[in-house]
Amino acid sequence: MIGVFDSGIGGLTLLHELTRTLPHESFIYYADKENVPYSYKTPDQIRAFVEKAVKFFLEKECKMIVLACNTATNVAIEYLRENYEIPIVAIQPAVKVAADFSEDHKRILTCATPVTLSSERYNKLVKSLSIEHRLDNLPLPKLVSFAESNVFEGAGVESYLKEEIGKVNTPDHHFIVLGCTHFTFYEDLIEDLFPNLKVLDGNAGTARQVKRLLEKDGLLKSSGSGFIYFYESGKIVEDTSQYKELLARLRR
(Lines of atoms letter the chains of each structure in order from A and count residues from 1; the text may use other names and numbers.)
(Lines give C-alpha, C1' and ligand atoms only; values in the text may rest on other atoms or scores of the structure.)
Protein backbone atom coordinates (compact mmCIF):
# COMPACT_ATOMS: atom_id res chain seq x y z
CA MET A 1 0.00 0.00 0.00
CA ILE A 2 1.24 3.47 -0.91
CA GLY A 3 -0.09 6.56 0.87
CA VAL A 4 -0.76 9.62 -1.29
CA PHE A 5 -1.39 12.91 0.49
CA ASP A 6 -2.90 16.17 -0.72
CA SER A 7 -4.71 19.10 0.83
CA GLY A 8 -7.72 18.24 -1.33
CA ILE A 9 -8.43 16.89 -4.81
CA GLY A 10 -5.31 18.27 -6.52
CA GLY A 11 -3.27 15.17 -5.77
CA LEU A 12 -5.63 13.13 -7.92
CA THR A 13 -3.65 14.44 -10.89
CA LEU A 14 -0.55 12.73 -9.45
CA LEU A 15 -2.54 9.66 -8.37
CA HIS A 16 -3.62 9.32 -12.00
CA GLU A 17 0.04 9.19 -13.09
CA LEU A 18 0.90 6.77 -10.28
CA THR A 19 -1.79 4.31 -11.31
CA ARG A 20 -0.56 4.46 -14.91
CA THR A 21 3.07 3.96 -13.90
CA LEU A 22 2.37 1.39 -11.15
CA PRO A 23 -0.70 -0.55 -12.32
CA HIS A 24 -0.27 -3.36 -9.78
CA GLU A 25 0.07 -1.17 -6.68
CA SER A 26 -2.68 -0.22 -4.24
CA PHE A 27 -3.09 3.27 -2.82
CA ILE A 28 -4.64 5.19 0.04
CA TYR A 29 -5.54 8.69 -1.11
CA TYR A 30 -5.79 11.12 1.80
CA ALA A 31 -7.43 14.49 1.06
CA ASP A 32 -7.25 16.93 3.96
CA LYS A 33 -10.67 18.38 3.16
CA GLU A 34 -11.12 19.77 6.66
CA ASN A 35 -8.25 22.20 6.14
CA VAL A 36 -8.13 22.90 2.39
CA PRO A 37 -6.99 25.31 0.98
CA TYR A 38 -3.47 25.49 2.39
CA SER A 39 -2.77 28.73 0.51
CA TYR A 40 -3.67 30.85 3.52
CA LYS A 41 -2.37 28.60 6.32
CA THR A 42 0.85 29.17 8.26
CA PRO A 43 3.84 26.84 7.81
CA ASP A 44 3.37 25.51 11.36
CA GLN A 45 -0.27 24.69 10.65
CA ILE A 46 0.57 22.95 7.38
CA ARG A 47 3.35 20.93 9.00
CA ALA A 48 0.92 19.73 11.68
CA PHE A 49 -1.70 18.75 9.09
CA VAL A 50 0.83 16.76 7.07
CA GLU A 51 2.33 15.04 10.09
CA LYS A 52 -1.14 13.88 11.13
CA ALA A 53 -1.54 12.27 7.71
CA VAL A 54 1.88 10.61 7.93
CA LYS A 55 0.94 9.02 11.26
CA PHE A 56 -2.30 7.83 9.65
CA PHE A 57 -0.36 6.19 6.80
CA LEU A 58 1.94 4.49 9.30
CA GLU A 59 -1.08 3.06 11.13
CA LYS A 60 -2.27 1.66 7.80
CA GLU A 61 1.17 0.06 7.28
CA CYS A 62 1.94 1.87 4.04
CA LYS A 63 5.33 1.02 2.53
CA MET A 64 5.84 4.49 1.05
CA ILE A 65 4.31 7.96 1.28
CA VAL A 66 3.91 10.38 -1.61
CA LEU A 67 3.35 14.06 -0.93
CA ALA A 68 1.19 15.14 -3.86
CA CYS A 69 0.93 18.68 -2.51
CA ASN A 70 3.67 21.14 -3.51
CA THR A 71 2.81 23.38 -0.58
CA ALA A 72 3.20 20.49 1.87
CA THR A 73 6.50 19.51 0.24
CA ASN A 74 8.00 22.95 0.58
CA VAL A 75 6.93 23.34 4.19
CA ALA A 76 7.31 19.87 5.67
CA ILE A 77 9.45 17.42 3.70
CA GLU A 78 12.78 18.01 5.50
CA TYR A 79 11.09 17.75 8.89
CA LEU A 80 9.31 14.52 7.92
CA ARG A 81 12.43 12.85 6.55
CA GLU A 82 14.33 13.73 9.70
CA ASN A 83 11.66 12.28 11.98
CA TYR A 84 10.25 9.28 10.08
CA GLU A 85 12.04 6.31 8.54
CA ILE A 86 9.40 5.46 5.94
CA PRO A 87 10.40 6.47 2.38
CA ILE A 88 8.71 9.72 1.41
CA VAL A 89 8.63 10.97 -2.18
CA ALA A 90 7.64 14.59 -2.60
CA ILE A 91 6.46 16.47 -5.65
CA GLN A 92 8.04 19.84 -6.42
CA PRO A 93 7.63 22.43 -9.19
CA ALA A 94 9.25 21.22 -12.42
CA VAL A 95 11.48 24.26 -12.78
CA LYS A 96 14.54 22.10 -13.48
CA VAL A 97 12.83 20.57 -16.50
CA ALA A 98 11.91 24.06 -17.67
CA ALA A 99 15.49 25.25 -17.14
CA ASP A 100 16.94 22.25 -19.01
CA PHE A 101 14.68 22.48 -22.05
CA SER A 102 13.66 26.12 -22.46
CA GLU A 103 15.27 28.36 -25.01
CA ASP A 104 17.98 30.48 -23.41
CA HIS A 105 16.40 33.79 -24.34
CA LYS A 106 12.93 32.80 -23.15
CA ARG A 107 11.58 33.40 -19.66
CA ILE A 108 9.99 30.78 -17.39
CA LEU A 109 6.74 31.34 -15.52
CA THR A 110 5.98 29.39 -12.33
CA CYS A 111 2.43 29.40 -11.00
CA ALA A 112 1.83 27.99 -7.53
CA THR A 113 0.38 28.86 -4.14
CA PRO A 114 1.82 31.84 -2.25
CA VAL A 115 3.26 29.45 0.38
CA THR A 116 5.20 27.48 -2.23
CA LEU A 117 6.54 30.53 -4.04
CA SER A 118 7.77 32.15 -0.82
CA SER A 119 9.24 28.96 0.67
CA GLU A 120 12.94 28.62 1.36
CA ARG A 121 13.04 25.22 -0.32
CA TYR A 122 11.61 26.43 -3.61
CA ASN A 123 13.85 29.48 -3.71
CA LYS A 124 16.93 27.38 -2.97
CA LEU A 125 15.99 25.18 -5.94
CA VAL A 126 15.63 28.20 -8.20
CA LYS A 127 18.97 29.60 -7.05
CA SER A 128 20.73 26.26 -7.59
CA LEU A 129 19.58 26.33 -11.22
CA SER A 130 20.78 29.92 -11.73
CA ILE A 131 17.53 30.94 -13.41
CA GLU A 132 16.48 33.80 -11.14
CA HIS A 133 17.16 36.30 -13.93
CA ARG A 134 14.62 34.71 -16.27
CA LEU A 135 12.00 33.40 -13.89
CA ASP A 136 8.67 34.97 -13.01
CA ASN A 137 6.56 33.70 -10.10
CA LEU A 138 2.79 34.07 -10.12
CA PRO A 139 0.51 32.91 -7.29
CA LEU A 140 -2.87 31.56 -8.41
CA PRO A 141 -4.57 30.62 -5.10
CA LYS A 142 -8.09 31.00 -6.48
CA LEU A 143 -7.52 28.05 -8.82
CA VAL A 144 -7.44 25.79 -5.74
CA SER A 145 -10.83 27.11 -4.68
CA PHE A 146 -12.22 26.62 -8.19
CA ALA A 147 -10.98 23.02 -8.26
CA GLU A 148 -12.32 22.21 -4.82
CA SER A 149 -15.71 23.54 -5.99
CA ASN A 150 -15.55 21.33 -9.12
CA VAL A 151 -15.39 24.37 -11.40
CA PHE A 152 -13.01 23.42 -14.20
CA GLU A 153 -14.30 25.59 -17.03
CA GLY A 154 -16.53 28.53 -17.76
CA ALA A 155 -16.39 32.31 -17.77
CA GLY A 156 -15.26 32.69 -14.17
CA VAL A 157 -12.20 30.45 -14.52
CA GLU A 158 -11.26 31.89 -17.91
CA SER A 159 -11.56 35.45 -16.65
CA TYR A 160 -9.36 34.68 -13.66
CA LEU A 161 -6.66 33.03 -15.76
CA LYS A 162 -6.70 35.78 -18.38
CA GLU A 163 -6.45 38.49 -15.73
CA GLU A 164 -3.70 36.87 -13.65
CA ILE A 165 -1.51 35.27 -16.31
CA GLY A 166 -2.10 38.36 -18.43
CA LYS A 167 -0.08 40.31 -15.86
CA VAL A 168 3.10 38.90 -17.40
CA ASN A 169 4.20 39.36 -20.98
CA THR A 170 3.52 35.77 -22.04
CA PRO A 171 5.17 36.03 -25.51
CA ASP A 172 8.47 36.35 -23.63
CA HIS A 173 7.93 32.96 -22.00
CA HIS A 174 8.41 29.38 -23.17
CA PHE A 175 7.24 27.22 -20.24
CA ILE A 176 4.58 27.75 -17.62
CA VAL A 177 5.34 25.50 -14.64
CA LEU A 178 2.28 24.43 -12.66
CA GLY A 179 3.60 24.19 -9.13
CA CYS A 180 0.34 23.00 -7.57
CA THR A 181 -1.33 19.70 -8.42
CA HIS A 182 -4.75 21.39 -8.38
CA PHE A 183 -3.60 23.49 -11.34
CA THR A 184 -3.10 20.46 -13.59
CA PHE A 185 -6.87 20.21 -13.99
CA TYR A 186 -6.57 23.48 -15.97
CA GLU A 187 -3.64 22.47 -18.19
CA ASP A 188 -5.63 22.24 -21.42
CA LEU A 189 -7.53 25.45 -20.71
CA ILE A 190 -4.29 27.36 -20.04
CA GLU A 191 -2.76 26.14 -23.28
CA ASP A 192 -5.93 27.10 -25.17
CA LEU A 193 -5.91 30.60 -23.68
CA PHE A 194 -2.13 31.08 -24.06
CA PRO A 195 -1.03 29.00 -27.10
CA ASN A 196 2.58 30.14 -26.88
CA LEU A 197 3.02 28.64 -23.39
CA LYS A 198 4.06 25.02 -22.90
CA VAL A 199 2.68 23.61 -19.65
CA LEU A 200 4.87 21.56 -17.31
CA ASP A 201 4.03 19.87 -14.02
CA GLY A 202 5.85 17.45 -11.73
CA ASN A 203 3.41 14.55 -11.84
CA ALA A 204 5.05 12.20 -14.36
CA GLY A 205 8.53 12.76 -12.93
CA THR A 206 7.31 12.08 -9.39
CA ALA A 207 5.59 8.86 -10.48
CA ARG A 208 8.80 7.67 -12.14
CA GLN A 209 10.75 8.43 -8.97
CA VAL A 210 8.30 6.38 -6.90
CA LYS A 211 8.78 3.45 -9.28
CA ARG A 212 12.58 3.76 -9.17
CA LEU A 213 12.66 3.70 -5.38
CA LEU A 214 10.26 0.77 -5.11
CA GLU A 215 12.41 -1.18 -7.58
CA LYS A 216 15.58 -0.25 -5.71
CA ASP A 217 14.16 -1.47 -2.40
CA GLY A 218 12.60 -4.61 -3.88
CA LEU A 219 9.09 -3.39 -3.03
CA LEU A 220 7.59 -3.04 -6.50
CA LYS A 221 4.59 -5.27 -7.24
CA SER A 222 4.71 -6.90 -10.66
CA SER A 223 1.35 -8.65 -10.73
CA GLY A 224 -2.19 -8.37 -9.44
CA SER A 225 -4.78 -5.62 -9.64
CA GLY A 226 -4.35 -2.51 -7.56
CA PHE A 227 -7.13 -0.69 -5.75
CA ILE A 228 -7.64 2.72 -4.16
CA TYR A 229 -9.07 3.69 -0.78
CA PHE A 230 -10.15 7.30 -0.31
CA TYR A 231 -9.99 9.13 3.01
CA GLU A 232 -10.81 12.72 3.92
CA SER A 233 -8.82 14.01 6.90
CA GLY A 234 -8.57 10.48 8.25
CA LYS A 235 -12.20 9.44 7.69
CA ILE A 236 -13.00 6.86 5.03
CA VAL A 237 -15.04 8.10 2.08
CA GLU A 238 -18.13 5.95 1.63
CA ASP A 239 -19.35 7.60 -1.57
CA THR A 240 -16.30 7.71 -3.85
CA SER A 241 -18.18 8.80 -6.98
CA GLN A 242 -16.68 12.32 -7.00
CA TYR A 243 -13.14 10.97 -6.84
CA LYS A 244 -13.78 8.39 -9.54
CA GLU A 245 -15.37 11.02 -11.78
CA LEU A 246 -12.36 13.31 -11.38
CA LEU A 247 -9.94 10.49 -12.17
CA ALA A 248 -12.01 9.64 -15.23
CA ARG A 249 -11.82 13.30 -16.27
CA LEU A 250 -8.03 13.07 -16.23
CA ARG A 251 -8.09 10.00 -18.50
CA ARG A 252 -9.90 11.81 -21.32
Ligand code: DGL
Second form
Amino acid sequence: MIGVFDSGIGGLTLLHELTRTLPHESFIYYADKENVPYSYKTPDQIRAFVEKAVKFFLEKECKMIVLACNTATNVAIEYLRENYEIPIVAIQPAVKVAADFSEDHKRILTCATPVTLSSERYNKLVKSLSIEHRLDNLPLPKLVSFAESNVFEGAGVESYLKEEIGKVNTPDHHFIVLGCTHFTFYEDLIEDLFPNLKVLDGNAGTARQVKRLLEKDGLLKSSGSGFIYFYESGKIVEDTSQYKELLARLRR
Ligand code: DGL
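Now that the form predicted on its own has been shown, please provide the structure of the form predicted in complex with D-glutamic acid.
All chains and molecules follow, beginning with the one already shown.
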Protein backbone atom coordinates (compact mmCIF):
# COMPACT_ATOMS: atom_id res chain seq x y z
CA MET A 1 0.00 0.00 0.00
CA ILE A 2 1.20 3.51 -0.86
CA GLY A 3 -0.13 6.51 1.07
CA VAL A 4 -0.91 9.57 -1.05
CA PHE A 5 -1.49 12.84 0.75
CA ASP A 6 -3.06 16.17 -0.17
CA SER A 7 -5.04 18.89 1.59
CA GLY A 8 -8.02 18.03 -0.62
CA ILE A 9 -8.82 16.77 -4.10
CA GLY A 10 -5.73 18.24 -5.81
CA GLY A 11 -3.58 15.19 -5.17
CA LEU A 12 -5.96 13.13 -7.32
CA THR A 13 -4.12 14.61 -10.31
CA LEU A 14 -0.96 12.88 -9.08
CA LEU A 15 -2.83 9.76 -7.98
CA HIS A 16 -4.15 9.46 -11.54
CA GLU A 17 -0.55 9.52 -12.84
CA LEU A 18 0.52 7.01 -10.18
CA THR A 19 -2.18 4.50 -11.14
CA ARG A 20 -1.02 4.71 -14.76
CA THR A 21 2.65 4.28 -13.88
CA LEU A 22 2.06 1.62 -11.20
CA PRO A 23 -1.02 -0.35 -12.28
CA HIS A 24 -0.52 -3.16 -9.75
CA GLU A 25 -0.11 -1.04 -6.63
CA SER A 26 -2.83 -0.22 -4.08
CA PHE A 27 -3.16 3.27 -2.66
CA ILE A 28 -4.67 5.07 0.31
CA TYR A 29 -5.67 8.58 -0.76
CA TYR A 30 -5.82 10.93 2.23
CA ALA A 31 -7.53 14.29 1.68
CA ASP A 32 -7.27 16.61 4.67
CA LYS A 33 -10.78 17.95 4.10
CA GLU A 34 -11.05 19.29 7.65
CA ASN A 35 -8.24 21.75 6.99
CA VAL A 36 -8.31 22.52 3.26
CA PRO A 37 -7.32 25.05 1.94
CA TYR A 38 -3.75 25.20 3.20
CA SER A 39 -3.24 28.47 1.31
CA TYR A 40 -4.09 30.53 4.39
CA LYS A 41 -2.55 28.32 7.10
CA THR A 42 0.82 28.88 8.74
CA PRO A 43 3.76 26.56 8.02
CA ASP A 44 3.59 25.25 11.61
CA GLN A 45 -0.09 24.36 11.25
CA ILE A 46 0.52 22.66 7.91
CA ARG A 47 3.47 20.67 9.31
CA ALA A 48 1.20 19.38 12.11
CA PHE A 49 -1.57 18.40 9.67
CA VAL A 50 0.87 16.51 7.45
CA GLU A 51 2.52 14.77 10.38
CA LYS A 52 -0.89 13.50 11.50
CA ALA A 53 -1.38 11.98 8.05
CA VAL A 54 2.08 10.40 8.12
CA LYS A 55 1.25 8.72 11.44
CA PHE A 56 -2.01 7.51 9.92
CA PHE A 57 -0.16 5.98 6.93
CA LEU A 58 2.27 4.26 9.31
CA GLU A 59 -0.63 2.73 11.26
CA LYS A 60 -1.98 1.42 7.96
CA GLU A 61 1.46 -0.11 7.27
CA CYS A 62 2.08 1.78 4.04
CA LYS A 63 5.43 0.99 2.40
CA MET A 64 5.86 4.49 1.01
CA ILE A 65 4.29 7.93 1.30
CA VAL A 66 3.76 10.39 -1.53
CA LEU A 67 3.17 14.04 -0.71
CA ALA A 68 0.85 15.07 -3.53
CA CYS A 69 0.73 18.61 -2.17
CA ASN A 70 3.43 21.14 -3.09
CA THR A 71 2.53 23.25 -0.07
CA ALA A 72 3.09 20.32 2.29
CA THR A 73 6.40 19.50 0.58
CA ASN A 74 7.71 23.02 0.89
CA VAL A 75 7.05 23.38 4.60
CA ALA A 76 7.28 19.82 5.92
CA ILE A 77 9.45 17.47 3.89
CA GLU A 78 12.79 18.11 5.63
CA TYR A 79 11.15 17.74 9.05
CA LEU A 80 9.41 14.50 8.02
CA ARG A 81 12.54 12.94 6.51
CA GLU A 82 14.49 13.78 9.65
CA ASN A 83 11.87 12.22 11.92
CA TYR A 84 10.47 9.24 10.00
CA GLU A 85 12.23 6.36 8.31
CA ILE A 86 9.54 5.50 5.77
CA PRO A 87 10.47 6.59 2.22
CA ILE A 88 8.63 9.79 1.31
CA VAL A 89 8.46 11.07 -2.26
CA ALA A 90 7.34 14.68 -2.49
CA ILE A 91 6.05 16.69 -5.42
CA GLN A 92 7.49 20.15 -6.03
CA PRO A 93 6.93 22.86 -8.63
CA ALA A 94 8.50 21.73 -11.92
CA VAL A 95 10.68 24.83 -12.32
CA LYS A 96 13.73 22.71 -13.10
CA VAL A 97 12.00 21.21 -16.14
CA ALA A 98 10.95 24.72 -17.22
CA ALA A 99 14.54 25.96 -16.79
CA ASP A 100 15.98 22.98 -18.70
CA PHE A 101 13.60 23.22 -21.63
CA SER A 102 13.08 26.95 -22.10
CA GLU A 103 15.26 29.24 -24.14
CA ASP A 104 17.29 31.68 -22.06
CA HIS A 105 15.36 34.78 -23.12
CA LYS A 106 11.93 33.25 -22.38
CA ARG A 107 10.13 33.96 -19.12
CA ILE A 108 8.69 31.32 -16.78
CA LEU A 109 5.54 31.75 -14.73
CA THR A 110 4.96 29.70 -11.57
CA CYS A 111 1.46 29.53 -10.10
CA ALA A 112 1.15 28.01 -6.65
CA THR A 113 -0.22 28.72 -3.18
CA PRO A 114 1.10 31.79 -1.33
CA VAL A 115 2.70 29.41 1.21
CA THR A 116 4.70 27.61 -1.49
CA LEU A 117 5.79 30.79 -3.25
CA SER A 118 7.07 32.38 -0.05
CA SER A 119 8.73 29.22 1.29
CA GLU A 120 12.47 29.05 1.77
CA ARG A 121 12.65 25.69 0.02
CA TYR A 122 11.00 26.88 -3.20
CA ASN A 123 13.09 30.05 -3.27
CA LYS A 124 16.29 28.08 -2.76
CA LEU A 125 15.35 25.85 -5.67
CA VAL A 126 14.74 28.88 -7.92
CA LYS A 127 18.07 30.38 -6.88
CA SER A 128 19.94 27.15 -7.58
CA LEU A 129 18.60 27.25 -11.14
CA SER A 130 19.60 30.93 -11.64
CA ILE A 131 16.25 31.81 -13.18
CA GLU A 132 15.17 34.61 -10.80
CA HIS A 133 15.61 37.26 -13.51
CA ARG A 134 13.12 35.56 -15.83
CA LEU A 135 10.65 34.10 -13.38
CA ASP A 136 7.26 35.45 -12.27
CA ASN A 137 5.42 34.01 -9.27
CA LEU A 138 1.65 34.17 -9.11
CA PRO A 139 -0.44 32.89 -6.20
CA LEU A 140 -3.85 31.55 -7.26
CA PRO A 141 -5.50 30.56 -3.96
CA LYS A 142 -9.02 30.98 -5.31
CA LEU A 143 -8.40 28.19 -7.81
CA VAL A 144 -8.15 25.78 -4.87
CA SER A 145 -11.58 26.95 -3.67
CA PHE A 146 -13.06 26.52 -7.14
CA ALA A 147 -11.71 22.96 -7.32
CA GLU A 148 -12.91 22.08 -3.82
CA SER A 149 -16.38 23.38 -4.81
CA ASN A 150 -16.32 21.17 -7.92
CA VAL A 151 -16.19 24.14 -10.32
CA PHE A 152 -13.92 23.28 -13.22
CA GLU A 153 -15.33 25.49 -15.95
CA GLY A 154 -17.68 28.42 -16.49
CA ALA A 155 -17.61 32.20 -16.42
CA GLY A 156 -16.40 32.58 -12.79
CA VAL A 157 -13.28 30.46 -13.14
CA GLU A 158 -12.51 31.78 -16.63
CA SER A 159 -12.65 35.42 -15.58
CA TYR A 160 -10.49 34.67 -12.50
CA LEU A 161 -7.83 32.99 -14.65
CA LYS A 162 -8.01 35.67 -17.36
CA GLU A 163 -7.63 38.44 -14.84
CA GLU A 164 -4.90 36.90 -12.69
CA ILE A 165 -2.73 35.26 -15.34
CA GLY A 166 -3.48 38.15 -17.72
CA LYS A 167 -1.80 40.52 -15.24
CA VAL A 168 1.58 38.85 -15.65
CA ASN A 169 1.47 36.99 -18.96
CA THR A 170 3.50 38.51 -21.81
CA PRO A 171 4.42 37.20 -25.29
CA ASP A 172 7.84 36.39 -23.76
CA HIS A 173 6.36 33.76 -21.46
CA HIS A 174 6.74 30.19 -22.57
CA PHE A 175 6.12 27.83 -19.66
CA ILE A 176 3.54 28.09 -16.90
CA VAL A 177 4.45 25.82 -14.00
CA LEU A 178 1.44 24.62 -12.03
CA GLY A 179 2.98 24.30 -8.59
CA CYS A 180 -0.21 23.23 -6.83
CA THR A 181 -1.82 19.89 -7.59
CA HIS A 182 -5.33 21.39 -7.57
CA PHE A 183 -4.38 23.56 -10.57
CA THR A 184 -3.79 20.61 -12.92
CA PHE A 185 -7.58 20.24 -13.20
CA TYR A 186 -7.45 23.55 -15.15
CA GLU A 187 -4.60 22.64 -17.50
CA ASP A 188 -6.70 22.55 -20.69
CA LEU A 189 -8.60 25.71 -19.80
CA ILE A 190 -5.36 27.63 -19.16
CA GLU A 191 -3.89 26.48 -22.48
CA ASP A 192 -7.10 27.51 -24.27
CA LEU A 193 -7.14 30.94 -22.64
CA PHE A 194 -3.40 31.57 -23.06
CA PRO A 195 -2.16 29.79 -26.19
CA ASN A 196 1.41 31.09 -25.71
CA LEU A 197 1.73 29.18 -22.42
CA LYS A 198 2.79 25.58 -22.21
CA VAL A 199 1.65 23.93 -18.99
CA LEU A 200 4.07 21.95 -16.83
CA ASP A 201 3.42 20.19 -13.55
CA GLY A 202 5.36 17.79 -11.35
CA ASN A 203 2.96 14.86 -11.58
CA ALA A 204 4.62 12.64 -14.21
CA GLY A 205 8.12 13.23 -12.78
CA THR A 206 6.96 12.40 -9.26
CA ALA A 207 5.23 9.21 -10.41
CA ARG A 208 8.43 8.12 -12.19
CA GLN A 209 10.42 8.82 -9.03
CA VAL A 210 8.02 6.65 -6.98
CA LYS A 211 8.49 3.80 -9.46
CA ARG A 212 12.30 4.15 -9.47
CA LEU A 213 12.41 4.05 -5.68
CA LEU A 214 10.11 1.05 -5.37
CA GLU A 215 12.20 -0.80 -7.95
CA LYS A 216 15.44 0.07 -6.18
CA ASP A 217 14.09 -1.17 -2.85
CA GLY A 218 12.61 -4.32 -4.41
CA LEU A 219 9.11 -3.22 -3.38
CA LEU A 220 7.45 -2.81 -6.77
CA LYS A 221 4.39 -4.99 -7.38
CA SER A 222 4.37 -6.45 -10.87
CA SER A 223 1.11 -8.43 -10.88
CA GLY A 224 -2.42 -8.31 -9.53
CA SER A 225 -4.82 -5.43 -9.66
CA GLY A 226 -4.54 -2.45 -7.39
CA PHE A 227 -7.23 -0.84 -5.25
CA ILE A 228 -7.74 2.71 -3.97
CA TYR A 229 -9.05 3.50 -0.49
CA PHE A 230 -10.19 7.05 0.21
CA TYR A 231 -9.92 8.80 3.59
CA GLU A 232 -10.78 12.32 4.65
CA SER A 233 -8.68 13.59 7.59
CA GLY A 234 -8.36 10.01 8.85
CA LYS A 235 -11.97 8.89 8.35
CA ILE A 236 -12.89 6.37 5.69
CA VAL A 237 -14.99 7.75 2.80
CA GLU A 238 -18.05 5.51 2.40
CA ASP A 239 -19.41 7.09 -0.77
CA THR A 240 -16.41 7.36 -3.07
CA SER A 241 -18.39 8.46 -6.14
CA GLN A 242 -17.07 12.06 -6.12
CA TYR A 243 -13.46 10.82 -6.05
CA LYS A 244 -14.12 8.31 -8.81
CA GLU A 245 -15.79 10.96 -10.96
CA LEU A 246 -12.83 13.28 -10.53
CA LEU A 247 -10.40 10.53 -11.51
CA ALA A 248 -12.57 9.76 -14.55
CA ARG A 249 -12.45 13.48 -15.48
CA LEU A 250 -8.65 13.28 -15.53
CA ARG A 251 -8.77 10.25 -17.82
CA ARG A 252 -10.74 12.14 -20.49
N1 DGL B 1 -2.89 21.01 -3.50
C2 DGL B 1 -2.01 21.73 -2.67
C3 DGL B 1 -0.68 22.03 -3.34
O4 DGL B 1 -0.26 21.30 -4.20
C5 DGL B 1 -2.51 22.87 -1.81
C6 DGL B 1 -3.88 23.42 -1.91
C7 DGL B 1 -4.36 24.16 -0.67
O8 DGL B 1 -4.81 23.49 0.26
O9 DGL B 1 -4.29 25.41 -0.62
O10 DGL B 1 0.01 22.96 -2.98
